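Only one chain comes next, encoded as structure tokens, the form predicted alone.
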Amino acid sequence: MTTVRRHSPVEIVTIGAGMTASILAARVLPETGHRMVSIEQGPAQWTYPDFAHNHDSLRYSQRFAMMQDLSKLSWTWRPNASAPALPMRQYGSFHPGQGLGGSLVHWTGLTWRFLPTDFKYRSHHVERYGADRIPAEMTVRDWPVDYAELEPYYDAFEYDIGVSGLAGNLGGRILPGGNPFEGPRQRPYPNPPMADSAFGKLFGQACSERDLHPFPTPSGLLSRGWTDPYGNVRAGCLYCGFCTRFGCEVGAKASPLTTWLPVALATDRYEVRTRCHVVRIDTATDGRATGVTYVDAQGGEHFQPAEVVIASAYSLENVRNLLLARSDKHPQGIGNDRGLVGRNYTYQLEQTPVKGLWENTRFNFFMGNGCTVPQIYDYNGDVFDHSDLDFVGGAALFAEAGQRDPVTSVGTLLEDLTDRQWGAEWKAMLGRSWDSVGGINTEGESPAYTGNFCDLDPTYTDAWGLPLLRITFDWMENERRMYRFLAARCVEIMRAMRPDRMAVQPELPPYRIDEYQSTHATGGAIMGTDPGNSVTNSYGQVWDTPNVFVTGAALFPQNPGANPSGTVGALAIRTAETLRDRYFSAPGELLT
């Protein structure tokens, strides 16, 4: 007979140990008496030792040291409601991390805050081209907070990590250099911009020839020396082009590691059980969540009480929690009484369109990262006219970056720059050419339709008997015609590029989970301003299970052109805060 073990209660639990959670044990724990757990899956890691020395790229990123164990825990895919869903079991579109800290220990990052027609998506748009512009089977919507609101959240989280970049809107005052179309800010980022690379500097060239806005990305790694709000002292970043899939090993990278668990441990009221899995958000029979049951190393199962519980994992594990806390109370599991969990999924366009060879020149490609080239918004959002063109929505325009490897890129490098990928002359042509050829990127929106959805897989479990999530998903004709527009704008930039040689990819192929592209994965448990519309309130509140809160980028509607982060972490900035200050002086109650 298995004995459970039955823990002290506590105000708060979290479902992980990532950005999110550390926030909200950062932003609540100091000025209150509470007490709160984090069930993390990974491992404990912290900059040193862990990351002393640590450029192994095959580790890294070839055997993805850092990611999840997709033999105990994947997802299943398929392109269409008709066709058959099989488990990723190898790394492809998507790398989700695991450890303590979560994904911020290895990410890129880059920073951004969402444009401010991106939080009034269909009001926007149906208002600009009327509402026939939309196609009826896109499901976007507008956000129930819009970008004023948010604004306190996104300087407190970018002072937070010391965010480099350069303002384009300081009060409404359009600045030289910067962003032109970013939302106002209230103050500059608290550092200055990092240094752009060599093909950086090209693609700047190069657009602003065309009359374009290049600036300078937005960063989470430090340009110099940093001491944060908390009184951490950081150093400044080495442009050593081991960063993404990697942890940083002087701290220039801004992660739970560096910023906020230091705090909240320091409270002696935050503990971090590694290597515990939840396999169960409990309920009591009038449907409010009791806690957690998770599984330790040894298989050692627990109950950990809790007034309040938070999904922070990764995204698709937030959907698939929810799913799976059935009970007769919420018999197609928690916040899912209208059957809204796991609609509106979304992703990201990140895509190549176009790359060039430039004989005879070198790059340094294997330094810096994706903070260390400038991108253009030209082309992103609705902040140019769609008036005459035939699709909605829009990306990010950036030069391709450092951290290119031997081990990584040589598969792929010289794809339709030579007539063959095998033999004496590409091997020969792969050693002339291996820092000399670079790409230009978009970073696209993700709008959500009927047809992309996630729910539980009939068939496939994980390594605890429970259904894997079973994602339903393909790029529409909206993102073909959309791709197709700024391939053609990416195409004119790179001859402005003047490569010796050019290779061109038009069209935007079919969505492939074996295929890399990025980890933002969003929406499934999305917020909005009813239970008719919406899985949880503007603070991630379940509308069914009100001591139920989703932190992440489960909570987003669709997606829009550019990475979540920035966003996820003022989110939950705004959930902390809500919760410290009005939550548990009226608990159970929903927050409006």
The other form holds:
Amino acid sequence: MTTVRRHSPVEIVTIGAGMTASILAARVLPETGHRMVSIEQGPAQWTYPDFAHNHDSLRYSQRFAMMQDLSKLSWTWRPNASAPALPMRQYGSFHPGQGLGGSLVHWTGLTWRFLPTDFKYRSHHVERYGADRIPAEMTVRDWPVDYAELEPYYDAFEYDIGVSGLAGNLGGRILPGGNPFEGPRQRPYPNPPMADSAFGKLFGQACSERDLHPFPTPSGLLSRGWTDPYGNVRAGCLYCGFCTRFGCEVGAKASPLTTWLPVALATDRYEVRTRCHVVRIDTATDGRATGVTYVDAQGGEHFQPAEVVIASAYSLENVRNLLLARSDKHPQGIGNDRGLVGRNYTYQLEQTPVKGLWENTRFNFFMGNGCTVPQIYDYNGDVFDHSDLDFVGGAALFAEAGQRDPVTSVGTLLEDLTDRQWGAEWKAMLGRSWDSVGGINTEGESPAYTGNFCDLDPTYTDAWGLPLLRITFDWMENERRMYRFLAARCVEIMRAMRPDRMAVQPELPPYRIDEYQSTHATGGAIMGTDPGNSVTNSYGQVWDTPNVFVTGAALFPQNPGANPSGTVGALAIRTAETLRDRYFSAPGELLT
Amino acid sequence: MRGVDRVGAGRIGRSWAATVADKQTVHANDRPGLVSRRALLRAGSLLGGTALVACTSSSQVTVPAEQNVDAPLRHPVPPAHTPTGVLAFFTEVEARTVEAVTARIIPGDARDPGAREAAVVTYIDAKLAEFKAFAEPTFLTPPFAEGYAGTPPPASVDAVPVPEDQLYRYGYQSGVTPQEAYRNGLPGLDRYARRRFGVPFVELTEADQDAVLDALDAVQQRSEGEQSEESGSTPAEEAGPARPEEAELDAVEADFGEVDPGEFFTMVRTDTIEGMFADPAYGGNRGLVGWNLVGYPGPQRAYSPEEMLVGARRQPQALDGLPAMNPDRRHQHGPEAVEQPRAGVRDG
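Show the form predicted in complex with its partner chain, please, because up to now only the form predicted alone has appeared in this conversation.
Below is the entire complex, every chain and molecule, led by the chain shown above.
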């Protein structure tokens, strides 16, 4: 019989010490007397010394040194409810990080605001195209917040991390060079855009020739030195080529380590317990959460009581932790009194429909980072007229950026460009062309469906004996049509880039769990206007257990054609301010 | 299906100690600010790193013993000593066969080095010796999958039946470890070589070795080829080496027994690429021949926006030529360096 160590109660406990937890700590603690604890499954890690010598592609990109330890905990997947589910045994589809700072330490840095129409998804489409435009099985919804309401929080997030970009819509005024389709912003980006790569310039010119509207990728990497609103001093990007899947050794890439954690830890009322794994959100007989139970690295069991419990881990783990919190009061888990946890699981249509080969041209792909290219929004969301099209949705299109390294790129670089992917001919072509092949990518929407959802797996358990989360997901006909349209646009742009050779993937292949696409697993604990259509309100407060909050992309009703971090950050700041200013005057009450 | 060869457990060991032994205590950058820092970095990377500014950690911060640049916290870490070629996993016979296979995947000679010249087999041997299972984190809890064609077999506690043409979508599911795959796959390769050409793989001509590997590659493509028909997408062009007859592929599978020849080939190919293009600290890429082949200068500290457009002349270097990055800010000049460990974060 093991004894459970009971810790002193605190106001807030979070599962995970990633971006949203650190935002809460930095925004709630300094102006209150509250105490907060985060339980983090990974190790502590700091820019110095941990990232001081990290330019090792094999270790970080191929052996996943910064990612969650899959040997202990993974997720199962099946394409549909009648197919068998099997664990993702090795890293494929997505790459959740673990350790202090979470995935925002190894991220690529793209920092978007969603489009105003993204927040009114269903009503906008019904209004513009009629009610029959959305298939019956498509469970897309309006968000409970709109763009105007979220704008101040986007602004705050962008200034917290010092986003580098070029405004396209300043207070309704369309500015040259920026994204003309974005919602109005109250201020320009805090820093000028990143430098363009050679391939990015070629893409941008081709887009301009075709009267499209290229603009610089809004980047969570600093284009110059920056002192943030908290007084943290950070260096500009060195374009070293080791960014995604690496920690940044100069602090140019925004991360909790260099933005929110210093502020939060300076209060002495914030504590992060690393190498500790939460196994349960505990509840009292009245159904309210009382804290979390966790296991430390030595196997010792702890209970951390708290007035508020925040599910702030990776989206899929937040969904799982709600489902695992079963009790007499919540027999199907917290937030799941109406069976909605796990519903509206969505993803991101990230594909490379076309790549080109330019003989005798070197693009220096090994330099730079994931943000050193322009993007176009001409085919994203409902920016373009869908009246005569057979799908809803779209994607941002962008040129392949930098940070290419040989060990992770040579395996697939020449697929569809040479017959055999090994041998003398392949090798010779690799020698000539490794730096001469580049693609155009989509960052596409993923609508929600009744058939795509998450629940607890009946077979597989994690290292602590708890059921894994089972993902049921595949692309549907709408996305196949959307992809076909987008691939054709990518080919048009690629032709204008005048490669010597081209390889096209005209059709969307079936989803597969073993190929990396993006870490943007979204939905599953969605926010909404009432308990009949959602798990939480617009603050992430769980309808049926109001002292539990969810942060992160699990809240998204469906996923637009953009990376989620900007919106995750904006929502977290909004939740933090509400917790700070309003919640504790009437604890346990639903916020309106 | 891919990826039998990826993923891993951790391992204790130091990493780059030797490379940062000359860590200096130069207080050259008393003026805080990013311009001087960047300028110094630039100089450092151009001059081989001799001018890097040293750490001036503030007094209330103590770096835990296990947490310094010589012993990074994150695992897996590179081997403590660069593998030299003394076999640690393979037998001599196995090593010769593996080397022969890698030399057909990336052929070479003294003038245009390939996998043999890069010592790829040393990399693979060291990797297999170091990791009992995989080098990357891998979820190995059973049950594993069992492919079937036609009527589904009854589900059992030992195996999850999966339609054969769908298996590729799930990634690695066999439960076979890389050590097992090499140990049992290499005899399969020789069985096939003997049946088809009468001698073991290493004794074949290069053309016949390629023919053997083509068959393995074809088995792999067959497992994914069925997929593209099902999804309705048309395979681009079916040119190139003619795929062996179906019956021949079935026979290859029989020769290999419990190891899937397609997965075996994919594993060796991936390992060959790793050994050719990973940092030489791992035992392969000897003389940086892999990086020189593709024109990659190895890890560098910085490039300028101009260099992204026009290219950069850099002496290719391995990680042990790359100086560690040290913080250069000093407490008295303003906010404490935000990068360093702080109180309030510790293992629970």
